[in-house]
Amino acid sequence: MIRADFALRHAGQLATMMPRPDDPLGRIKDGALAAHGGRVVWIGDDRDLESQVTLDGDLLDAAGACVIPGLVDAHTHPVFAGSRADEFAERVSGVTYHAQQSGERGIARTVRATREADVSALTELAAARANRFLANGTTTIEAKTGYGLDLDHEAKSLEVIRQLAEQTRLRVIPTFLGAHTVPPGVDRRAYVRSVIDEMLPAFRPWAVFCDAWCEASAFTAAEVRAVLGRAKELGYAIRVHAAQLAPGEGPDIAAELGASSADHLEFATPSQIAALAKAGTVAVLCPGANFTTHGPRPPIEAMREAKLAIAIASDLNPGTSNSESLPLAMSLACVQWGMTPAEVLTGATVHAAHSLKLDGLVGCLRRGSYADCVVVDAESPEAIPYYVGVNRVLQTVAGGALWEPS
């Protein structure tokens, strides 16, 4: 007999996310799970539980509805102080996000706001984030420094990410996102020459991945390959902020990178998108921040052409994205862009776990898996999209554990 502490049963269809011939989401009808220790040690139908499963512990009974794996959000920001809800309502009158970057105004507000608070009140706020996240069926999520931009601050938002991962039941993968964007009044080669020589080396200890934004309004092409060739160098994986509001070198430097993922892409080309999939890079898109932002359409049929992966992001973020709910993100993914419902749930599970380098531990449901599980009151896991803005989820289990609201 199996031992378990937890065990969870009659699932009308549970998806596996273990993608078979007859079936992309590996779903079993009543279906049926038991953790122990935090891992999936048994899985399968659930009139075979009881004869092969002893269990000592909770017991969550699904009452025929759907479960899948815990949403994965492999784009997030969700260390921030202050609000930037007047420039939303500037871009619905036509006001462009670019034009709100100037001076003290769009990024640059967020760093002043969060600057001025100590880690205390920003890992409040982060655990109140964590909390949404967990509430809409997202229990791993990747964490983005990038509103600090010096050493000390940076090192605080750091301290912040380390507080929420062992506070609350999300599980946080820490990038160190210096290369976010300029700091106002500091020079721009001196910043650059900070991130390169200071802060990469001392953040390797704590953040696994690191980012850089290339953009016109952030980074230079030649900017980007210096930050991120460093940081390989010492051993982070590399994510890339690339092609979002223009077409430029993003891609290329990802693909060159064998970065893990390249995020946004909606001005990448199709040799661009090809580059990415040869490299085995992740396209984590972001609908909520393409929404607010009005971008066009990411080149998804060039992707899909590519066989190139492709994640599905909240990219919660305080100036163009301020939503902790994945399935708002499939919802948006599937309407505004035409992706099918299994493709957003793939993207928001499998791929995006791929693109954080835990391919078989979140994202899918099996022996050896984390058990991270959501129950979801929908007649399969492919109607979660249809309802748009509105939360199905009923359970979320993170770590063999239910969670509720703290």
Second form
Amino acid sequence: MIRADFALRHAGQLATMMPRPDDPLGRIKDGALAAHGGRVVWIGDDRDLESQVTLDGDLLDAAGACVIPGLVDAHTHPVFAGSRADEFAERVSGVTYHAQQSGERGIARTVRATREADVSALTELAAARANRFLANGTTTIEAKTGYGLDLDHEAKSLEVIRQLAEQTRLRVIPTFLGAHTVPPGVDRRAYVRSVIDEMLPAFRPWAVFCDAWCEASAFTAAEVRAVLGRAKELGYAIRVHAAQLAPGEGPDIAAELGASSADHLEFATPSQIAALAKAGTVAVLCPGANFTTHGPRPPIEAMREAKLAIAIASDLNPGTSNSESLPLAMSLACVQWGMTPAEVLTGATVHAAHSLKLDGLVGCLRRGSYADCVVVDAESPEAIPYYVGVNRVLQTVAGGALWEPS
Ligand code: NIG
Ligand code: FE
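What does the same protein look like in the form predicted in complex with ligand NIG, given that the last one was the form predicted on its own?
Whole complex next, starting from this chain.
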């Protein structure tokens, strides 16, 4: 008998996300799973559970609802203070996002508000976001800095991410995004030098990934190569904000450096997409930001043709996508871009996990994976994006225990 301290039974459809020839979602009808110490120790047909597992702990009855792995959000900016609701209102009246990135507006405005907030205020804001992630079915996020933009305030943002991981049930993977934009009033060469010479070495123990935004309004290709090249030497794994608002070299740099992810990619060319696929980089697409900035559709067909793995992310941030809902991002990717429900589900689980180097641990359910799963009021896993903008999550299980909002 297998000993368990948590079990879930009667999942009408249990999507393991371990593909089989007959089903890319590897589903089990009337499925069950058992966990011990936060890991899955048994998964299979409900009728076999009692004869194979001894349970000493909580039992959750899904009562025929769908169960999927906890969603994995591979691109979020959860450490910020302040609001840019007025900029959102301007954009719906025709002002472009690009036009808002000057002076004390746009990202610079969030930087000011974030610098003014202390660790505990920022952690409280981030913890409220963690509650919304978990309520919407996300159990793992990648969390970027990028609104501190100097040594002290980026260190503060990394401390907030550390406390977020410690204080909440969300799994949080830290990314240093000092190269988000040049902060107001600072010489750009001096800033890039400070990222490379001071911040990168100082933050190595605290961040798994290093990211940079390659864009006319942010950093040039040469600057991004310098920052990310040094980051790679120091042992960071690499992510790149690439070709979001205009064509550029971001995707080439991601491929050259063997980045874990290249993100946004609206303006990526077919040859860049082929290079990313060859490098094993994951395309992390951000439908929320695309939607609110009225961006063009990313080249989905070229990505499919190149067999480039596509992840779907919320891109939670105060400027372009103030949403913790991956199901909403999945709906947008289906409706706006013509991705299939199976593609977006794979994108918000398996491919997102791959981009975070967490293959087999999150984004799927199998023996040994974290017991992170979500009970959803939907007739099938593929029906999740069909419910647009409403939260159909009934229960979130994180690390083999029910999560309750705090
Ligand atoms: O992913 N692309 C860069 N960063 C964010 C926007 C940040 C902001 O506007 O505050 C994004 O869309
Ligand atoms: Fe972003």
